[in-house]
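Next up: a single chain in structure tokens, the form predicted alone.
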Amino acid sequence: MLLNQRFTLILVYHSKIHFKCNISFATHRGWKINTPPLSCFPRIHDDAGGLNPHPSMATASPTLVLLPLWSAGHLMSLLEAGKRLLTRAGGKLSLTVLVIPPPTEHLAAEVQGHIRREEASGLDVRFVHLPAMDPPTDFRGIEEFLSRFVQMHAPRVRAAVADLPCPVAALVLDFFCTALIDVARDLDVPAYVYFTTNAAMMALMLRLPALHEEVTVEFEEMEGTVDVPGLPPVPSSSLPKPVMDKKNPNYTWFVYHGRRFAEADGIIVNTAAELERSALAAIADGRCTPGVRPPTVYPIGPVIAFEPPPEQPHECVRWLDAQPPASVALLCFGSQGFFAAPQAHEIAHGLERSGHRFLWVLRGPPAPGARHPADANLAELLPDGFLERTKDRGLVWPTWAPQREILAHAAVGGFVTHGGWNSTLESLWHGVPLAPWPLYAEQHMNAFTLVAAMGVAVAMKVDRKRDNFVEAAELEREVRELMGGGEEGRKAREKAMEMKAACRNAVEEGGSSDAALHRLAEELCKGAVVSTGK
């Protein structure tokens, strides 16, 4: 009977402000989503964060509760996944967002911007915020901060979910939110983890609790390579930054999350079966979780939000219009990537000597007291005369640029990137080979995966002991290889084009990711709990 009911989908993320907004969206395939009116959702008017249900909620349909984090790479990925679930569920699901206030005004403004961009759509979404609370201050890294901040909100998340006057289908948690699996168990509802990055990283995290027992020294001190089932032998130098120091609380939290992943009813991962068959098979076979039941995995990617191009093309896109096909190397390093003058000089010299066309999105170090990159002061960051000498074949853009639009342009032939997974998927969607330059988080592991496991990238020598420094000669070599200089680059280009077809086929109706999405939607509809209690 539950399969014939409508469902409400609830997303939880971080913002200072709650909004009611109508979200319309059309994907690259023209998918259309139809959702119920806002009468299905609670009215929230209590500035203290209390939930005041709408009178009609007594007979409302079941709810799926999602809890992403506030950063764009997490929030927008899970929101897009929710939209696809709506489509595949045939109108049985709708969306609400519970909001946990972010710790900075900058993040709050970013989240508010995302909400405003969703307001002009045809999808009914309710944004609801939980009461604000002081974030932890005695932390040693972002992984510890996020994990503890989420854990602090567990009682408020439980109260919010329990107060919903409609059945609950499941909780779907960002992978830093596994402490909230206990909330789901307490309320007797299924719990799923949404994994924003790739299956290779998921295999490592599932394997990490056992590795912690097996390897008694720091990983960089061990002999040989690290065994991650489904991957080639992993050099310790390619492990994610949080794993490199076992005495750091960030490492402790990674082990914790890896252990709790196996407790979830399923893991939804932003990849496609065709991209990472070996890693996904190792997870399914239980090789990553010896002695523990392997989790059910739903690879539903690539999860990419496609938006119609603006009426007026961005200046970077107009510049690309004048370049030959596949002739431009794009250098772009994500929302947190920036370079000081010494590294910027090395990049400039490498690009100039490479002889290739380039589009370089350059951000400068954060302003004093700030955490986010600043717009680049090109006069301070670049060598004298560089812009003049390269003006006929290069463009340096000193602020944000529309990366997805740029990667879609026919003039782009290679991508020098920090290797974030969202950027990687955008590149593969368009068949653009990569040269990963990892800077933080899990990006060193991503770089290894792209080169050694997937074959879509050329390897770059990055000095981790010098804050991931790259010499000019190395960048020159990488750009030449990426843009057509040798066998490594040729193979990466061919493999990237194969992955382009695989990505697009996966999300077509009947494709592997579409099938996984269908299985997931069926499970979510079956899992609705009639009452969560108070």
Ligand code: UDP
The other form holds:
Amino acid sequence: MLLNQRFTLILVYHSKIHFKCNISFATHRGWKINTPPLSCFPRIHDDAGGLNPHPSMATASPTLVLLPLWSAGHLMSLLEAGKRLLTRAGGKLSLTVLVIPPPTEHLAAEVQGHIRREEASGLDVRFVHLPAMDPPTDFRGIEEFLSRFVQMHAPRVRAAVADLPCPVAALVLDFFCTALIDVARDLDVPAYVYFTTNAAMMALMLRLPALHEEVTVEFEEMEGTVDVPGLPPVPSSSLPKPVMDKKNPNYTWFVYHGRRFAEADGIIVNTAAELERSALAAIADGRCTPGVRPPTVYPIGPVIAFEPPPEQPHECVRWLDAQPPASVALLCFGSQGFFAAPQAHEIAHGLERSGHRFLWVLRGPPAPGARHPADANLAELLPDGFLERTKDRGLVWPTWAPQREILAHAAVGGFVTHGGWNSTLESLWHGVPLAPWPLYAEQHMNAFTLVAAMGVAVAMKVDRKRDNFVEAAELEREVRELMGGGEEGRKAREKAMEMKAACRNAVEEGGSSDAALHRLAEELCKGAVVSTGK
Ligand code: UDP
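How about the form predicted together with the ligand, since we already have the form predicted alone?
Below is the entire complex, every chain and molecule, led by the chain shown above.
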């Protein structure tokens, strides 16, 4: 989930606001989400951040203002949560998405693609594009960049919200947007944080300001383990990347966000009570925020943006159709994961020796000057003869793959993953056990949570000091364990199946996540602010 990118280019583009009514998504697993018919607005064109409301909008229902960041894991998750809130609010709310201009061409194209798809699907949502501004150039890391870039937009966010022609129910802010809590306070509008990752990470973030005072050395130099209420003792080597270097501004920003999360009117988290009881209880009891009122937490997950299956099945899915049930190990590493040849060779040897079937989504290092993983050049990345030798039991897919559809396939029996939280939930939704191979952002913490707290994963030895390198022998052992070998794999499979049932029950009507969504929707409708203090 959390972003991991560096930025070079700025793109300014004009937006188009398009309103339609009544959307219904049906998934191939039979899970159906309906949004209620909301008031219809005409198509509106918006220029460089100015909202040109149609007169009918002046009487529109109170709006929930979402502030997402741009990667799919953040944007689609928040948007999906917003849609579910609309459904739960029974037509009493509308949705406005404030789009901070993405800082790279690549992200801008991605975001535009998502918005186009949402428009085509008939979602009743306003996308309001803020004017572009120059991003910071003197930053040392992505977390610092994102936090500062968002903070710079505060006056524009304030102006855009104040300009909305309808009452504002609340601002719902991405993890990195906590500086905008000040905007909400200024406008006297409630501020909620949408936490795209899990309760374990939230417990750590809420605890971080106090940990910062207690642990005066770098975490990796401290003796013993880190105490995060609600979790087993956390080895410092499992802390998220931005926490590992206190001299880096990324760390300072993490401590800042941790402090500010506690100030929000509520934290909406993409987990279910049944998945993370202990961490959620610790947060609710105030054990993570001694001396401070704990924030109200709404676990509404799993929030997964399912799409209707395409008319023509994807090539990966067709390949899976020919494999026996639960026989294939899926390897896929999120939106940012990639490997250079030495690591790709180790994976190839490990897979070959494991003897198991596999579907490996492999992407290569960014092209010179680019910042995003490139499609894999298999001839350069893989050992000679590997594809030929494994052609009867393996598929290497060199570009973006439809991961959600793949995980839904009965042939998939285990998932070697970077451990992003969206990927994790997608896997658990289908009862697929995991082998987490953390690469960036908060994934080391997720790996620990999945193995030690949730028991749905088998542990993998990743050499963090060598850029998270994994040897062939370790991958071979891991795949054997995951796909049917020993006790650890068996337990993870059983637990993953339990979590599958828990996930599905949670979002059913009357389930724990549905009830949290209901409480939140009621809060939001109650709190709708008529004047935004222009
Ligand atoms: N994803 C995908 N195909 C790919 C790689 C990733 O569909 O080849 C999707 C995946 O299903 C998930 C998202 O991208 O929904 C990745 O989110 P996650 O939080 O797991 O990781 P991130 O990319 O944010 O690190």
